[in-house]
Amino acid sequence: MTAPFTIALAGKGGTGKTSLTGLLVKTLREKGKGPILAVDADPNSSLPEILGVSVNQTIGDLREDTLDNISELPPSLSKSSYLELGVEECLIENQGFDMLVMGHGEGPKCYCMVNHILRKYIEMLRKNYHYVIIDNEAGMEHLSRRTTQNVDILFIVSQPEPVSIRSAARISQLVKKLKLRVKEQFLILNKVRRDLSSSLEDEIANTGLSLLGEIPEDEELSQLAVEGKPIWKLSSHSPAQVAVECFLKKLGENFSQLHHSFRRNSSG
């Protein structure tokens, strides 16, 4: 199988990229896109929630147990062959996608041998699905500490508003910055409630993104919420999920196309 198309999202805290990345998810599955692998990459761990699924362990829990037991692995257990069955627990499988929840970050403790074993199972996993949505943790920090990687589209999310466009626009001047490995970089506006203003659209023309999408205010989705239902259980026609559908079709006239034009771009 080729390399995944791997998409993430990022953006300010209470921007809704966690409700997003569920109905990117959703909306990948419903088409017939999967294998899917959604990775929760924010300690918050809210898209277990929204996506209907339990969590037994996660990457960050495996992490301090390997170093909590190490020194009492049997001789003829490897770390790497006792951390690639570990990740092989943490994964969730369900229908149509699966799911990694990346857990709290790193404590006092030397992570380095960890880390590494862990990137190269958890890359090679990815090769077994084809597509890839990773939810970050709200801000910047995944991105200075350079976890988001080999990303094909990075979809930044914000709200109609001055403050959190001017962050987004902060965000897509630290990916350039760090030569960050994202092949293209969007504009989503969430949570939208009214036509944009010109001073919004000179706010928006400021951060040089190319604005992909809007999304309008759901209460449907919001109701999702507040009763801690999945994502799921939204109607097909709800102004989210139709808005989603939407924006994603201007990358290509299938997904499938969009997957095999980025793959041919990536190796030339």
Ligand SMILES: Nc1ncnc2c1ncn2[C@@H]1O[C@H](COP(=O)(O)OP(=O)(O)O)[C@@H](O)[C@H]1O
Contents of the next structure:
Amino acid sequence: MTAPFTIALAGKGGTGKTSLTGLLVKTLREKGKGPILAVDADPNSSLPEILGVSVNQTIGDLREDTLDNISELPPSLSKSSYLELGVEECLIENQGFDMLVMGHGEGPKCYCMVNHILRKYIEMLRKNYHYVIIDNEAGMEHLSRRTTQNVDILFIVSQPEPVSIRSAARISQLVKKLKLRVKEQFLILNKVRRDLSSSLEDEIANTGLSLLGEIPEDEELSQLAVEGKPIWKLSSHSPAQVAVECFLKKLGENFSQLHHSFRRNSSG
Ligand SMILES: Nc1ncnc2c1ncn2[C@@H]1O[C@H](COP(=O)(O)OP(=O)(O)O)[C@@H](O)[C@H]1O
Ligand SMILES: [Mg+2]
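What would the structure be for the form predicted together with the ligand, rather than the form predicted alone?
Now the full complex is given, and it begins with the chain already shown.
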């Protein structure tokens, strides 16, 4: 299989990254675009709840377990094989999408060797999918090289408020400063209630980002969160999902060709 088309999400806390990750997985799955890998790269995320899955082991748990058990591994089992099996155990398999939870960050130990091997296996795993969607942590300091790498599109999610838009601009600048391998960045406005004012439009223009789409404030979506229900319960004609389908179409000219046409557009 060819390299997966990778979409990562960033933005200030509460802007809707996790909800949008859920909406992207739902939309792509309903359009038969699987296999999809959803990566939860936020230790505090509610992505498992939104996708209706339960998590047994995270990559963070695996990293710690490996270091704790390294001296007790049977001689026949190399560290590399132990980690390869561990990554497989961390993978939560579903119909049409799988999920990997990165889990908590690193403690005080030395993780270089483990991280090196883990990266290799996660990279191999990614190749089994058409789409990889990565829900990142809010803080800019967490736009790490580990999860925001080999990204085709970064969606920077913002609410239609100056503070949130300025935060999106800082994230965008940081991505460039850190030289993260991100092909394209777009601004997505979420929880939009009314037409954008001209001062807000100026604020957006100052970010240098192109505004790909606006997702309206969606009563049904917020109600799901209140009731703790997964995204699958959201009706496909809900305003938020319709908006996501609309900007994915815009991105790929033709939804069925998102993968190929975007690759063609961005290389041309
Ligand atoms: N378009 C929307 N309409 C209504 N509520 C939304 C919308 N997008 C997100 N929310 C709500 O906003 C809250 C924060 O969203 P979340 O996706 O967890 O943000 P983040 O991951 O960026 O912290 C949640 O309660 C979610 O249900
Ligand atoms: Mg989140």
